[in-house]
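Coming up is one lone chain in structure tokens, specifically the form predicted on its own.
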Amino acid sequence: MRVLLTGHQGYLGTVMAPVLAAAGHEVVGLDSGLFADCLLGPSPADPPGHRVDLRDVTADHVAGVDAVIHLAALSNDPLGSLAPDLTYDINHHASVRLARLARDAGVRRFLYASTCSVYGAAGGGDLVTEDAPLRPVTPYAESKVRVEDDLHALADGDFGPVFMRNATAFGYSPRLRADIVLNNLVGHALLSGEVLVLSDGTPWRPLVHAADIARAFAAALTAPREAVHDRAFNIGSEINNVTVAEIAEQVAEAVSGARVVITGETGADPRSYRVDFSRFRAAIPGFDCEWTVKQGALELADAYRKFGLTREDFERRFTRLAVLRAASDAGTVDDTLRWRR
């Protein structure tokens, strides 16, 4: 196929473009470049693409496109809580435009990259099907709610949108953020000696690998139509069900003389949830993610080491809502987050 891959240069989509291009899809990238200096390691040999804000997306950047996998979004919810207007109007309101270019220029399917924060404080007893209430607690989480529901109502007999509502991701890119919590665990943990949580390390996350996130989409991607057209899959596995304080024992076994530090200073996040990701087993029989938090936690230490990870880095660079403060600080990107000329 010939796939439109929005936030090609983003931490997923950089683990993403090689994993469908192995596939033998023509890749075709599209990426505002926000985020594309923040580089861990070589700099990665991206697909060619289109360097355009989500918002200003036209028909020519969909024509001759079979699919679209649809990754871009302002990706934090600190963020989203700082600015919920641009939130929703990227997140939501974009994202929807380019459905609908999608959808007018022939494409059959559109894969929308959701989270499992959509449940928000579901709480940690039955694990959360697909059916469960959307209980979303911010605003990045209820700007994905009303795109699914935008989505579902575009589906038709041609276009077919896949809800893809990953996991909390962890795992090296060579495009990297530190402000998802096993990533972030690891990096306090080398620089600092500790693993710190400011929580009370109660609530439950699901995590999942970004390599196992870009090896579902691929398979998304081309699974037959009645599996997958206008249904909602958790992208994860159960063994990745773990609690924050759970994550850190994790990181302090794979980071060697790194210690617990539990504050509490935050209390206790409302966002806890426990997943079942059986539906997308089901629907593509013989998959199942690879990753564990472990190995994950060792995969990063290795990385992070390897490329010289600094605090300065870690702190700012790898950091989103730093990233973009600092754009703004030096007014090379507008209030609206767009690109001076």
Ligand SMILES: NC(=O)c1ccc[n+]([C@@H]2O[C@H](COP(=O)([O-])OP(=O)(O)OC[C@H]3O[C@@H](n4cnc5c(N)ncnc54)[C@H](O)[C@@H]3O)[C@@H](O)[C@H]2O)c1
Second form
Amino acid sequence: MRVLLTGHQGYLGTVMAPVLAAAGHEVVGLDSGLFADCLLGPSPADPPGHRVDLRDVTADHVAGVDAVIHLAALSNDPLGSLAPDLTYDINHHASVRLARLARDAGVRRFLYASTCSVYGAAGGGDLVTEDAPLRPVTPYAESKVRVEDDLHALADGDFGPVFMRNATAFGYSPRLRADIVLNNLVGHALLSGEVLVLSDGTPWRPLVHAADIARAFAAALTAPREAVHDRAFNIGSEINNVTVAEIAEQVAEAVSGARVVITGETGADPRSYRVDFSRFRAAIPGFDCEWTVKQGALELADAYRKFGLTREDFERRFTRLAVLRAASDAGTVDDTLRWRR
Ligand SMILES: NC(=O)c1ccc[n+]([C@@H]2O[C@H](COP(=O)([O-])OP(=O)(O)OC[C@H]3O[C@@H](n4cnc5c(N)ncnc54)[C@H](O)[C@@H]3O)[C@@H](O)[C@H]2O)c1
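Switch from the form predicted on its own, shown above, to the form predicted in complex with the named molecule and output its structure.
Below is the whole assembly, all chains and molecules, this chain first.
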């Protein structure tokens, strides 16, 4: 397949592009490159790509494409809360526009990177399935719910959206993010000797390795239409349904000498959910996630050590919000996060 991969220069896209290529697909990227230089380790060999803002995509970008994998977005809660209007412009409106262009161009499959945070304040009781009520508690999560709704309305006999509700990712990517929980805790542990948890540690936060997300998307790309058409899937594994305190314990085991410190200063976090991942396994026989939280913590600790993580990089280069604030302060992006010419 000729696959348009938006967000190919992000944390997940950089891991996913080679997985798709290895599966025999022709990958074409599309990214404005906001985090292209946020590298830990050597530069990856990106696929050919369009350097374009998602809001400026035209029919030319989707012409001749068989499938779209749509990752590009302001990718977390702090970014979404920084400028909710911008989040809705980019994550919601521009995503739906891309989907319409794709449908008009005859694209048959559209894999959308949604998130388990659509379940929001589901609590830690029963495992939430894809049929659970959606209770987003941030503009970021709300933007994902709106896109799912609008893409569902576009589904027809030819155009098949698939909603991939990923758990929170972890693990090494050449374009690292240290603002996601496991990657953050491992980095902090290495730099300070403390696994620092600012919440009270009780929220449930299902995790999934970036490489397992990439494998799931590759599987959904070629799955029979009836297995995935217009369906939502939680992407992850029940063994990685963990509380933040449990994640911290795993990190302390992976980084020798580090001790867990739970300050509780940010109080209880309303984003708490335990998730049932069985629907995707049933749709894609043979698929399962390969990585545990502990393995991911060990892998990251090795990568951070090998490539010499510094506090400066940890706090600035690998924190999406800090990168955008710095670009804005330096005047390289305008207040709509478009590059200045
Ligand atoms: N990482 C996670 O834990 C996680 C979990 C669930 C869902 N997701 C979703 O997966 C997707 C990828 O996440 P990620 O962790 O790789 O994030 P990321 O921030 O590393 O990558 C996002 C990419 O989108 C690009 N982008 C942002 N705004 C753009 C715009 N206006 N035009 C063109 N490109 C733009 C950025 O340049 C970046 O390369 C996102 O949609 C995110 O919401 C991520």
